[in-house]
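So this first bit is one chain, no partners, the form predicted on its own, shown in structure tokens.
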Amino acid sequence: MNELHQYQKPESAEALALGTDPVPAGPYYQDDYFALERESIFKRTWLNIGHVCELPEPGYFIVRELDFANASILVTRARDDVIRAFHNVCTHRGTQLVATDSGKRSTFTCPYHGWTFNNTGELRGAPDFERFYVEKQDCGLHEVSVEVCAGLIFVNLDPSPTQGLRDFLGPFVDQWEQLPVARATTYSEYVYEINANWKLTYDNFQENYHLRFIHARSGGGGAVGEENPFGYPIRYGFHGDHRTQEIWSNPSPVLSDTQKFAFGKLIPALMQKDALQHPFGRSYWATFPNLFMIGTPTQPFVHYVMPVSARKSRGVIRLYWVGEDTNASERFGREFSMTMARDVHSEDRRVIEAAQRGLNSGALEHIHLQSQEVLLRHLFTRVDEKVQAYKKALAGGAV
């Protein structure tokens, strides 16, 4: 074993304490546990769900799906310049506000009977108003916890969080907000849905064990070598809910000639607006529950995925840019970067949906995990400690 391997191996004293026994396989596929993980953590955790260059000024609003909440939630920018996130729910008898994705308007009239808020929540006209037994103040759309971070939107859907973003972001805040993402101005976006479980997913982004397998004709070259045929991270690092890891980076990348094209073209421009002037270009966040972020300028890539059902998720994939394409090489080595990461997705998609049916038949009890998966096992030791504290809550009445 060469110098570099002893090196790699995550045998901290952290990680250790996570313990070597296999999980248990039904968490990734059984109905019962994924109700339990909606309740305890996504109805009750910060989730990224947007950036504030989709809200460049007052009067844009999104809309996000939230599926495992069936919530639908408006997002705005308002005259104060204020981003505020409600339910997109009329205060009248439920109906949805808005049916499109994103837009500009300072009001929003519900298609029933004609309900109409301004862009701060507040019911400003109805129909015969007089007639109902309340007063419009007391009517306005119903608000949803929404804070941002190096521009970054998440909102949380408890009521009362029980600390607020930056709080639980801890040491990410700072670093976050030193990467392009911070000041980015437009994005590559890439949406999918997938036959599998959230943690299944998310898991292969949490581990370069399969890089060499799955990825040789799309990105195993430039991901893998000589010195670490598997592509390893250096270091791993475990920050209360959250992880990081250090990108092992090759010093002898094997580049198709595209690549090469491509990233010359690409890498001039970002050093005309700074984006490579940050010290994190190989580090990987992984954000309790379901976002990691990793800081190469060459694909400023943010993930996030949400769980649909127990054997259902929709990931979203965004590339953030820093200004608009200034010539046509700069948008050729934008779309390649995109293009480059569906490519490797695709073939990511395969083989995490062929698991997760070999999961489905309850064929396994269990699962395994070496040293170099310890993210994955951290995710799952997280998740099932608030499952368990959730089902301990609601058997003594708590909840």
The other form holds:
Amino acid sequence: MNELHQYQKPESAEALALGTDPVPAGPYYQDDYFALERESIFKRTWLNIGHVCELPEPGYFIVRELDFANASILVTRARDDVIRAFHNVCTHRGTQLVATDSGKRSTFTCPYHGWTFNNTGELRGAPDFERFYVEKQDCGLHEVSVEVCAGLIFVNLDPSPTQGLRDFLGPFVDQWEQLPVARATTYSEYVYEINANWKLTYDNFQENYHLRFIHARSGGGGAVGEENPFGYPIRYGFHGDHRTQEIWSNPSPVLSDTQKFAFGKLIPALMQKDALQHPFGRSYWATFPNLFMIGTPTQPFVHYVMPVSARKSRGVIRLYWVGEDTNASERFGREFSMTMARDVHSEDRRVIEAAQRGLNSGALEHIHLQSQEVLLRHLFTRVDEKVQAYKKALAGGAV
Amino acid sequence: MRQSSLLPGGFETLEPFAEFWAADTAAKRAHCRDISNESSRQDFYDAAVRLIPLALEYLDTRPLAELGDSEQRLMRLVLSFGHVAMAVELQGSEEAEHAQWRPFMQITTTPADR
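Now the other one: the form predicted together with its partner chain, given that the block above is the form predicted on its own.
Shown next: the complete complex, the earlier chain at its head.
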């Protein structure tokens, strides 16, 4: 291509203000940098860990492990319909209270000495409690901040979050609440472990530059095409720590016979459930630090990358659906949609691990980012601001 | 069970594929694709491709919760066909290589599993 594509330069002043210098490679593999990210970001930011459809009635609970903090989080819906989150830790001697990842139960009994808690967190009873030197009302489960937006459950390990979830999400709130995910009652899920830094993993999903090389067969050509071979987005958006892109839509995507057939089977069900037509069909929301969501009605997935260590992460990918499968065609369309996304994501996982192996060698001091990789640059800039501020506060004795 | 009762009438030609491909969860269907060889995928694909639209038309006439054993088996074959079609139509000669990487993406739950 001799001429720049109309989308090849990010247009906003905020994007241009991020500069064009290469970014340092160390933060993508070094333990000390990750330790600072853990404290300055992950232990004090809203993190998506589930959806209200997992707690459809009072008594349901889920448990999620946050490895980066060695934390296990118990999320409950009690009789008052309020969703609460607690550290999954008995307040007697610290035993992990619930060993299963989900279920329906209104009380939780510690396997060690039988302390029993309500799903509202209060200590309900404990054998021989009168011999302790503490009051029951002071022994409730330790609460974790939890809020919901568009059905998505977020927790924040900061005991006093500096802002509520809605303020944190800003303009995304109104948009997400118009999406099918806000009404979802079920989902298809696949998860992965990856020997890669969380940013390196997440970054793969913030650019379309790789699509034509990595997903030449599986990707369907929906976001790249003859007139936009590198898949430049139509626009980028920057919203504080978050960012968006409007994905270019190939007017003549190359689809296999079964892709056409399967999406044709899914679309009537989406229409019937008013889940096909919304203004965000090609929207992509990258929510700081580790969540992103795509509005595509036939593949409406939400993906988060949870760090484990500097060079290990876990990903959760869910396609959220409205209503159970109403008929065989919808069931087929949903499973095919997930299968196709999984093929694509398995190709991503493989190449991300290869990139991590290269970075781990220390051979590169810097990473070069092109104009389409401006979202990666924005994430790094936002992360590094928080890391440097935390380091400064540490040095000054403020934390 | 007699061989002829494995699948509803009209879909008998798919019966030889039922034992291997009619797995009962999405994760198992994905696994069937992973461990199959090229000729078994192609044979299933060739036998099923024209029948899948008819199978869905047939299955769509009744609620999923009321599917009998043979209909349930047909449903599972249709779902497995989606996995196989990814291999045959899209991954092609790269399928064997691709199969090394897919299992890292572990399917935990889908609406069809519940």
